[in-house]
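Consider the single chain below, provided in structure tokens and representing the form predicted alone.
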Amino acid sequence: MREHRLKVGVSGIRGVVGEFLTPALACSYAQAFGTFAGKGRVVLGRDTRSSGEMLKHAVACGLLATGCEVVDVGIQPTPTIQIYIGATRARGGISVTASHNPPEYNALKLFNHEGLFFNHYERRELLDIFYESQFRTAANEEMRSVHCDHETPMNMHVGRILRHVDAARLKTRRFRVALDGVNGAGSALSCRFLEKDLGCDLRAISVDPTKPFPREAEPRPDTLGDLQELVRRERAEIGFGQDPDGDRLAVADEHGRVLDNDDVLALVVDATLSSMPGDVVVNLTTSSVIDDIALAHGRKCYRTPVGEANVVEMMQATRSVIGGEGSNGGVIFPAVQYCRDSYTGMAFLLDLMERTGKTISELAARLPRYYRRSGKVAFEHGRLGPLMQALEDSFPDALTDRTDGLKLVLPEAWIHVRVSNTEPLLRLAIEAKTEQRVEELYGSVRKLLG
């Protein structure tokens, strides 16, 4: 039977280009985005992906049929146009990427007029204006034009982080970082914010945006292997690496280690409670690590299903100062905008190693130890509910939490098995105090799932 590789999920509409993703569904899906904005401006930016330029014409086109006006912010990171679309009160956006994922897939990361992932609601009400194709249809007066903006978004985004740290401190003590842009959304940004904004003597690899990917899109320790060997051969004293569309940020310290990505997302949520007052929100696959940093600064930590629709959507409840998904490299700080963003994590670790004087290993070597494993299963349809019903009976003296698949808490320890939003795969975490019991439940529940 043949794989079905086109997702909906809480971001967008996904899937592999030319058998499931066609111009056709894209340019339906943008009529479906543009009846739901109405008329006005609507910005649409891309990542590096070849792909990209045929399906970004597609949704100009469903755009323009609705009578919306497309403002064209070329290869833009996602959260650099999230910003744009907020501070240019625009009626909504939409960035073709498909983020981490790889370079066969692509996307339609769907924003509303405050540059935020739709709510439940939102995504409810395009979904029915998609499924019923009631689609807006401009007549001929009220034809609009596609206009060109690529300097601005970057400049916001710059101005806004650039508020929250001590950025002539840091030209002065002049960093070497060592950088893996995969030849994403970010290459050109990323390297005149390290070098210009932030003064990094920057040793930068893959930050050309007209070749392909030249590793695994998704910035992992197992995909970084030209990352850690640069941070090694350059003397660096930080590394860092990003996905195609530079929300992700994964960091390598001065050694070539690449660190945890929860261990990233700890040293900035320890950073940010350190001067502002506030709680934070993360996902339930992210590390406990976090809930002992807030407890040490006396602030909660609330826990949501996997997505950054649904952080920021608990983060704007508890009006929480920082938050995330550790377990893929994303920091949120509502400060620059409710979105994940790598630039604000590389700014904020940067400062964090000017002020202390410390490496960003001696940084990370101070983090509460935790051991953690992750993997993904195959599943068939029909057999989720008596997995997860098995896998429950198993731990019969765990907590559960079915907000998102099921999660099992034990003593000094966690097991998160779900459905991806992306992949039709079960995702899997385990955590625990020591890597003894880590490999053992990790071993018990991948026989279970089969």
Second form
Amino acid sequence: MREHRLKVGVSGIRGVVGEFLTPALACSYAQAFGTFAGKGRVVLGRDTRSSGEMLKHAVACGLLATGCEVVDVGIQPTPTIQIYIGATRARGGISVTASHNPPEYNALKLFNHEGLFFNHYERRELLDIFYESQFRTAANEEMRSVHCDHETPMNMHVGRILRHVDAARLKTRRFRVALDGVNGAGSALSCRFLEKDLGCDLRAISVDPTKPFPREAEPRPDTLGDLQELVRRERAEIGFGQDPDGDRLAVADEHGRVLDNDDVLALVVDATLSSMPGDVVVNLTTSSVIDDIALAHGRKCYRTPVGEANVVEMMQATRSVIGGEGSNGGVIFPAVQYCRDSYTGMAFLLDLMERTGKTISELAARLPRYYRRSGKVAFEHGRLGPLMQALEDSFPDALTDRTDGLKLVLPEAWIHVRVSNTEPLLRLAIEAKTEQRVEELYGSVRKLLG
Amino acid sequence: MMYQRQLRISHVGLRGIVGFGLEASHVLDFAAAFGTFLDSGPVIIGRDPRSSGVMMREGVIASLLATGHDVVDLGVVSTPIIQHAILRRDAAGGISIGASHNSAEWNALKFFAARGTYLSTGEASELLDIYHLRKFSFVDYTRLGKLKSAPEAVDRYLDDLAAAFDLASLRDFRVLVDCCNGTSSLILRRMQERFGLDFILINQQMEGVSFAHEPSINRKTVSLQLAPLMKPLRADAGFLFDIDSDRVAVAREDGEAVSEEIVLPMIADYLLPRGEGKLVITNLSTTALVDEVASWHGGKVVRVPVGRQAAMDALATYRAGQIAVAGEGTGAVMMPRFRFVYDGIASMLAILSLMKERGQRLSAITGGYPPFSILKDEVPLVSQRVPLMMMELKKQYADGIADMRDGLRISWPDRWFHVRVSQTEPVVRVICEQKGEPPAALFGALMDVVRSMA
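Complement to the form predicted alone: the form predicted in complex with the partner chain:
Below: every chain and molecule of the assembly, starting with the one above.
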């Protein structure tokens, strides 16, 4: 199978830096963006990857060539950049970050004038401009410059979150918090936020943005060994693990056990709905625990295809107050910004612990219990249709949802199979009320998919 | 404003009107080709104040970092400062972003080798081949270059100049300079601070979009603002620099604009008696005054085809010690002391030093040179009959000495003409010089032939 070292598509551009993701490619993508966005300010930031500086200059070149003015915010978490774009009424923004991908990768994430990920139509339009390659060009007298603003974005981000938590009480409570910042773009902000703004007794590792990623970038139970050890050693009350661009969050309880990301989202949803009336949006592959919580608050839970942009779009349409993508570890709280934000997640969990006086493990234990299993299966091009059909045929009583792959909803269980946006893989997720039922379903689906 | 599309890719690099021919992709690809071409090591870059230089800088940095080179960005500086920094920092090469004497809408990339000079024709061909193949040596994420700055570059350059010229002795001169909104102002202001030279600067604000006037280095632009101010301000010497300060033109204390052709002879006059180097390297179109001046000091003029490449290639065939000076009639002059960097500021210091040494005013020095009259014109090139035209001219003027290395140059003891096709524009250039009165009849006859056949 071909190794997917470069992907130019609707979700942006991502690849292995060097032979595949070249400065010329990044520049022409930025030219397409500048042509689409129109003359005006475009915010440019990056994560800590070593290739970030090179690509940042290539992107700046492309933006300037189309007559945009570049506001360079330096190394910043993705949500911080998104908030800044919206707040400063920029034309849009580009973040040079490959989020949780391995270090040899980098990517361009694109934001519209509200600081939101490009929606489906914006992405198509941008891609058309990119392929047409008829970029707007600025003559010398139309050329704008590069301005730097490294401080304002963080202050804006923190300011927005602090409106929604009781920082004074958190400071008095002084939680002991462990943090694994993966030496990411959020390192500086995370330390400042937890220590100074929320008054925590912080025990942090991997918060040096000049160093390489010390672990696999995606925060998952199997990658957070260091955090678990840190929690136990420092007797922390909670542990936070971030991804390199600060949008994803994983949480360890006071025993050093990493919580299921769906449960983390469930706790944040519960905390939000307790103080703020409104509905919830999650993707199709997120746990039913969210439906249970929404129901308990008398609220609706909407489902969308996987992808932050899809969730955000539905949240806007339904004016929902909270949302996220459970398994990906993201919390979306529109009152801060329509984006996944690990900082909002951290603040809300600490606030919840303070208000309830309960430990994080006690809070998690109160959630309705579901058992989950996920996996991926490689498939051959052309075999997808028959596979999906066979799956549907073997569960004739299930309610089917085909908005993103195939979701089969069974009594007290569901199966979701979808094609990955980034690799030729089928992603499989199964949830049920009992462990035995999950294993049973998993076995039969794996057999069907070959 | 709409411009006619202009883009030129050649041995001298990349040049064009930004947004109308010269695009970001050209910048990235050329810089990537250069990064691929160079041996490993840092690359020095700098730019002139044109607004489009910011965009070009970003592209140049991206491609150089991607090909594994650390980049030392000197910011807005003159081209000679970049060349000096390459040598001093033992860099792999350098790129100057700027279109020197072209108007503001133009921009260009100029490439320098590790020895600080322009690429030889062989090296430039190699660079062009890599550019056209577009197979660049991009490195993986662990070996990407880093970006650095070097704020001390101007001072280190001034140190080099101070070691070659007795700057303290030049403090008595009141010097008027037309900076044409280019990089010379930052150098001269610093020179004033550090060495107490008496400069009066006009058009000293560096500008990105509009220059006070065209940055052409010739008698006409000297006459615009510089020459009329000489007498009112009681200046001893006046100098006009182009945007990246590699060329210079001169105004005298009596308000007379001196032809840019005289810069090279004056510097030859200063340098020839000082060292063992006796060769003056210049092109076939340069004034015969340089031969006359050279003959006074036992020097010899070596003429090469017009263009920077021919000069660079010629320099490479001599020991540096054999050469007194090299340059063009355009006000671009380079000295062996500075390892052959076209440098307007160093040229200015040489002319001031000549005045000091002789104890003569500029009017006396230039007035002491025998008068030569030069006539120049150009005719659009439309026909395919250039070789025929050259043969025809050669036949008509068979009594002179013919040189056919670059078009046709025919010389007689007191006059010469040169007819050649420009390398940069589709025109035939005609230049004709005579000692004493202008060679009007000869020039008229030449132009008739050229107009009828070009």
